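Here's a solo chain for you in structure tokens, the form predicted on its own.
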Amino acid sequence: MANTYRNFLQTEIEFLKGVGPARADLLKKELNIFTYRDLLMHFPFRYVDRSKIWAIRDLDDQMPYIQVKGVLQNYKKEGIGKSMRAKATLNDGTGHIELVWFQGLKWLDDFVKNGQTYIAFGKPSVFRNIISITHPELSLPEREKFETGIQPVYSITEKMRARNFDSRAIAKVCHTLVHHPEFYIQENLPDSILDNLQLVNRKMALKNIHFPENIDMANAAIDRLKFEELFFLQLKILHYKQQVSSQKTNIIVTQIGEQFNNFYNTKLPFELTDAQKKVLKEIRTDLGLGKQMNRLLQGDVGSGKTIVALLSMLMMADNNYQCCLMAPTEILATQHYKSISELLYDTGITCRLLTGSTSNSVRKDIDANLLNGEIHILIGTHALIEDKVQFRNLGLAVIDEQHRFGVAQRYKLWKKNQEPPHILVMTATPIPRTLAMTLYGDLDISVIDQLPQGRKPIRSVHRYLRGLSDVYTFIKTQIAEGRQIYIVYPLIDESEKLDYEHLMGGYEELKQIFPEPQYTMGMVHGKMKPKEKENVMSHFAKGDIHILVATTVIEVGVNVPNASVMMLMSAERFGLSQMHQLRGRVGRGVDQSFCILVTGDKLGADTRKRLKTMVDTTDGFVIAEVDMELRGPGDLEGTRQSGMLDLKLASISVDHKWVALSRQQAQELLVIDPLLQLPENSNTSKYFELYKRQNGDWGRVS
């Protein structure tokens, strides 16, 4: 029976009654529907209630889509050419309503007859005190069953609409499919889960999501299929994590040695926070278990992730292993190299930098010293994953801002050792719990949720363009007190040219407000060469420049404790996560720092919520939750490129309940039956294998 089911659903779509070659071609090109299964999984995006006939006298323009039944009268056409339209009235004895069409007039001529009774469906509106429906659907009272009751509405394209293959036509072929005599749906969830969560069975869910008996059954079907979608995603993540955790490795930290202890006791620039100590303990435990570590380290900009990574690398060095740290940009890699090299000065630990700009002679020296083990820590960009970069004994790979790297790139780093090295991935982009549970569910997660001692929370304020003079006065006061300022302009319409012009206009205006020699200004933008950017940033870091004007095209990755103000021009054009990241560039010293969000007067509701969130909190996780609520998980940095959040029904940002339940149920199932071998889980196991083949195996790489 299972094979019959699978073969039936794999039938090519042109063989379904009502489709045929021409419509099949449309479905394939426009909606990627190639088989019966594809059609079955093309769910409606909403429903309309066609179970009630309204009296025309009860209609008003505040109503949603409704249907009325009456005698059609006075059908006629008006206008000529493209301005031609058709009009008619519908009378049900309680009143009359005007019907208007601007398209499909030839079809109307063939279908409409004055004096005939019709059902009209559409959205009522009022024009010149007359209630009308524009482009109503017309049907005869003896409609097919699938056109009554709670009716599905399917997404279609303009090309389909032009070819008269609309939502009703999709509903008709879906109805044919689910009532086909060979239609069979095999359950893929264990009975225990169905009973525990009181979920409807799979066949009932798939029938009722297309043609619900009532709105309660539609909701029950959606809940069941949301859970199923999330359950198999979580099962794949946890199954992979289970495999990794069971794999043994010979890369083991057996001792905390001299390098770690000397650094910790004599060279640590500040006392670690409790959060840093907790994370370090988690990493130390991982490295000593004899299993590969796969850990995600989350923490806001400035929370001290890099020092935790360095201490972890010193643990490895004490046990004769090499380490590498990969950053997404040359600026960020160079910054890591400079700060880590300074900290390691006079320790005997050799640290080198490898980027795309590294000369051939230096590269040869690095290659040789990597192989003979003289380099303990290699810091760099994508250059680290080139085939010619070979380590003698790589034990730990640290990946900074890992969402900027694709899976294939991380996999190359993973293969740099005969045994896969331990992996520590770091991100300053806070990830909401529900998203982390899904996107990084195969990783153990550590969080640094404290800022170093002495840091004051950054004060954020929202100001309008009309109040800029007061803002500039405040900035002058800050400069007079010896502070430095960032002024950042947004990327406009993804256009580097417009971005550049916007910046240049602002820069010229600022030069008038902050004239030389009293004030010094520098500028950084995407059209500058890396060396030019680095030169300007270096002068800013040294304190030679009062105001750094920049765009977001580049990585403003300099650590300047003396910078106290981050001013974001046209802040309405920034994403919430982006604003939070930029704000983290100030507040690095002991002085009070500020983030000033400057906007125009006309702001939408979402923009106002973003700005209010920035003003109200500096908690990156609160900000991440609001960001996901506003934009959805697919738009958050790093999630789209993974390809794993291509969910049809469930929403990570909305369906918190189902995310948590699916995780819990998948965990409990794997505890009882780790290999899904029990007879009662055979259908789940078969479907899971099919699911993994269809959805790829991205989980093989952390």
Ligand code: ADP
The other form holds:
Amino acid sequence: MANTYRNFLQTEIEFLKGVGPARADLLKKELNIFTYRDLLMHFPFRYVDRSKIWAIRDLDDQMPYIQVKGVLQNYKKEGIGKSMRAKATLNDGTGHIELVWFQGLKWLDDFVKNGQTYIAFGKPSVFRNIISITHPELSLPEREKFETGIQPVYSITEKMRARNFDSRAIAKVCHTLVHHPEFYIQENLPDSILDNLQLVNRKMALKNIHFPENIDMANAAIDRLKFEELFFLQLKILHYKQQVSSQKTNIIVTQIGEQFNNFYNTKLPFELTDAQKKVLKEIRTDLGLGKQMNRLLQGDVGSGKTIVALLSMLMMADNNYQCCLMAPTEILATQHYKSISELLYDTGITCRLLTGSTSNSVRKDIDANLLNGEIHILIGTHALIEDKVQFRNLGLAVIDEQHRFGVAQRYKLWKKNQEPPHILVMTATPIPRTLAMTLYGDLDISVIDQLPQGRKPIRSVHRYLRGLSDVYTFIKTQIAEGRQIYIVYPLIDESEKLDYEHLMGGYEELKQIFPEPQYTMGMVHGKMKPKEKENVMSHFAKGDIHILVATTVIEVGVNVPNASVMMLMSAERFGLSQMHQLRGRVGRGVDQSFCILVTGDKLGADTRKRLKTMVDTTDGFVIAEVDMELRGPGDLEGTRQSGMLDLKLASISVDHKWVALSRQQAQELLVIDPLLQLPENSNTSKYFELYKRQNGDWGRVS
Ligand code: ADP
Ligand code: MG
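Mind sharing the form predicted in complex with the ligand? What's above is the form predicted on its own.
All chains and molecules follow, beginning with the one already shown.
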């Protein structure tokens, strides 16, 4: 074995003293630990303080894991068969506790001797005034050194437990590893950063995260490693962004032309909000720079992103470029197509729709006219990114409701042209800042932080099932006033069939309450063909239907200004951001709108918090923060697939400080040394290359 640090850490795990073939096999199969490095990176998930031995008389059942030392007596077994248990008492002169075991009794028989002194470790509980510890860890007082002080606790699997390869055993082999004479860790952060942020060095951190001298050292080690983890992620994102934004392009908006001006002055049905104007200027600047634009447009539901996109597309059209607008669902794409072609009526700008259900003959026609440049704006679904869709000169690709698309798909659009088109990504899911820095860290961000004038804030209430009849009465008065209603049922992941039955059952009941011909109802759900869905939706949009009963398929983007009530059935089953999205379907017209959250009586604390947040605020950013806090960032919509949040130590939702610091430090480093070529950054550079290889390079852009 060569004596370099890389080779040492790459050594296969079975070579480590105390591991051997059987345990190596377990480590590989159960924990994916193949090498010394893997073991070193298997961090404990918590610590227990074994530096202190408690007096038994001081124990109570509020304590965490503790240890006591005393003489064991009265070891005996009770019960038979499966209910057999072992019991003993432990006496330390200040009092006694009971020890109880249900498993591993055979091993106990061999190990436990009455009259012997042991250290017992576990969580005390109290039953009938007797303090006991169930399944204490027992050890003899003269223990190995690594078992005193702050102890790491590692995750293990059932299989490992069954083979007596427990957290302690892992601690033991880890201890061997970090005390191996060849153990060597290369620093991977620049000295300046270590100094600035007062971080411990890498070797110290990796030793102390497993075996800290005290809790402060454990925290210092964790902080350092969290920072490192986030720093290299940010470095990767920013490095990528740097590659992208240095991409020169000939796709330039040199002038604001006739189409834009005509539309702006004579066709625009309303005055833009200041926020819309600001964002439009940002886009206008980007498009004129001769550099590829990659911009994220964030704006709460109803803030008017579509018109900004359309105006941007008109700028391109005036400079003889084509544009496309991609939406996540057929319904949305169709709706965009309709509203945009209406707005463009008589302007000479040609707009077409391409989705999965576009017929072959129409498709052929679209293909031909895309290539000869007759089509100026193509609107559609994922169908747009298929390779066979070829443009003559695509200049701008707009992606609506980004959270339904993965990062990879975003980059597919680049390939649509000889020169990558400008990209404008729009999302109505407000994203907490730290998350945006990560998920969209390669994009420049614009925010529409203002709703069009005259919108009345939606009133949200929480109602119980038992109060449903009042709700229905209210809905009837709304309908009498000419309004329309959404009633949405949740998707229950376990079974599509159940969802369907749930929805159908609800629909039948509602029919009794809102009988024809006085009331008309329609239904949309995931099982319907796009054409059928669209048919119902367009009836609703036209006002032919009073009540639209739906699953969450209507979640994004659909725009029916006359709808004034959004009623969510079994609201306890909806996520917070999802409820906010759905609520955004109403409040688009001049009338007062309502969101009614209906639940059963039994609600958990998290559910109450979700409902209360909905009732208290309509601010999407506040909602996003609470959502992230409740669920963690990994569960937020669209982040799951990204893989960017698979972090070992750091959490985007908790470690705001470290996310911001890592971003800032990575940024500063790249400003000074964009290609990491300075000698003082050579360790960082080497590690970064390795990091990119292990964590998936997003590939070269060109
Ligand atoms: P979102 O940002 O959720 O995609 P839309 O673009 O669908 O929102 O806009 C919501 C509604 O607001 C549309 O009916 C749109 O025509 C209207 N709208 C957009 N901008 C303005 C504005 N400045 N003044 C008034 N109404 C506007
Ligand atoms: Mg929209």
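Heads up, when I say rigid core I mean the largest set of C-alphas that superpose within 1.5 Å between the two forms. These figures come from a predicted structure and were not determined experimentally. Residue numbers count along the first chain shown, from 1.
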Checking Leu289 here: with the core superposed, does its CA move 2 Å or more between these two forms? no
After a rigid core superposition, would you say the CA of Val590 moves by 2 angstroms or more between these two forms, or not? no
At a 2 Å cut-off on C-alpha positions, does Met204 qualify as shifted between these two forms after fitting the rigid core? no
